[in-house]
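One chain is shown next in structure tokens, namely the form predicted on its own.
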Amino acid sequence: MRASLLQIDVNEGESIDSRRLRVASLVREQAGAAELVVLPELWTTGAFAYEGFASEAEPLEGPTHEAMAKAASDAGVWLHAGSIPERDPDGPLYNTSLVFSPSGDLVAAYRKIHRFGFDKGEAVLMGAGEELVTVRLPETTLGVATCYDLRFPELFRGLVDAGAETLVVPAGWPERRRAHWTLLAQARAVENQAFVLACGTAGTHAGVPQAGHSIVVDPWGEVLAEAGAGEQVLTVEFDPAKVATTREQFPALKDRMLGLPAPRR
């Protein structure tokens, strides 16, 4: 299976409408090059541009949904379209990821569970999601998480218990904690014996330099591909069957004693 991670530079001088058009074009360029395309977190606004969340928030089926659905259909790819600031008409804002099928259908939406900022920013401006989300592709089952979620291993255990084999993590991760980004991506891969596809942003958002360095890690923790700091497309080929092989050769997940799902009755 081939995946392309689009490490977008969220240029503060570029309008959101212009960026949507540019990103849709980049998605279309992946036709024939990848079966799965992944975008970063909050690429329409910038993950640290808190002051724009309310004004730039859109409904789930808003302009970004429309543009990305068409791009996925035009390219014939599965598209994890990163995340948007979603305005729920009956509730708060959410940091919501959208996943589209090759026919352009919205097959999943994930509201970020762990909000970053402590007592400011996303943590106070957005509501917390409550549901784990997986998406079944012909080749593998995706487990969906977003940025700060990467620091909470119990979420990923839940995704594995739900059948996830490939963990997809769009992010807007700051450069000053880039070492954590790489370390945590590898840790989530090793402890869950799963592939990790972690796609970050490039450039500077609201004065915060971004880490870039999108990364693909295999179930043994080996880095299959890693981007640099600037905007680029990172394309990698990986074998989803390696998850089952790894779990059979080194069946550590079977030795879990804590945090197991309740037995069915």
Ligand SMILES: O=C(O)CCC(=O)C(=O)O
Contents of the next structure:
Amino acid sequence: MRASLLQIDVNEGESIDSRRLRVASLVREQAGAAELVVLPELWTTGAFAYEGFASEAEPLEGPTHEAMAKAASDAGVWLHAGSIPERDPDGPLYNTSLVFSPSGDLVAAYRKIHRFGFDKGEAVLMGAGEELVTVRLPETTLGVATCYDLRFPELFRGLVDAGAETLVVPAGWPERRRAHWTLLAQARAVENQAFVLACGTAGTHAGVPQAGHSIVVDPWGEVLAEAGAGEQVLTVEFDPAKVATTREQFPALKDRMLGLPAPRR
Ligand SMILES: O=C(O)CCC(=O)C(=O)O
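Can I get the form predicted in complex with this ligand as well, since the one above is the form predicted on its own?
Now the full complex is given, and it begins with the chain already shown.
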């Protein structure tokens, strides 16, 4: 199976409308090159451009949905279209990832569970998702998570328990903590014996330089491909069957001790 991670440069010098058109044509260019295409987190606004979240938020079936559904079907690819600031007509904003089938149907929407920012930004401007999301592809089952979620291993264990074999993580990770990004992507792959496809952004928005360095890690923790800092299409071929063989040959997941007693005080 081939996947292309589109590490998009997100900066204020380009309007959201232009970027949407540009990204749609990059997705179309993946026709025949990849079966799965992955975009980063909040690539329309920028993950740190908090002031724009409310004004640029879209309904689930808004302009990004429309452009990405068309791009997925034109290219005939599975498309994890990264995330949008979603305006729920009956609730708060959410940081919501969209996944499309090769015929352009929305097959999954994942509202980010762990919001970043502590006492500001996304953590106060957006609501928290409550549901784990997996997506069955012919070759593998995707488990989806977003950016800051990468720091919470229990979420990924939940996805694995739900059948995930390929963990897809769109992000807008800052350069300042790039070492964590790489380390955590490898850790999630090793502990879950799963592929990790982690797609970040390039450029600088809201004064925050982005890490880039999108990365694909196999179930043994080996880095199959890693991008540089700038905008880049990172295409990788991987064998989804390696999840089952790794789990058979080194069956650590079977040694989980569920229901451990609480520590004695
Ligand atoms: O956890 C981090 O260091 C970065 C997280 C982040 O930037 C985000 O979730 O938007």
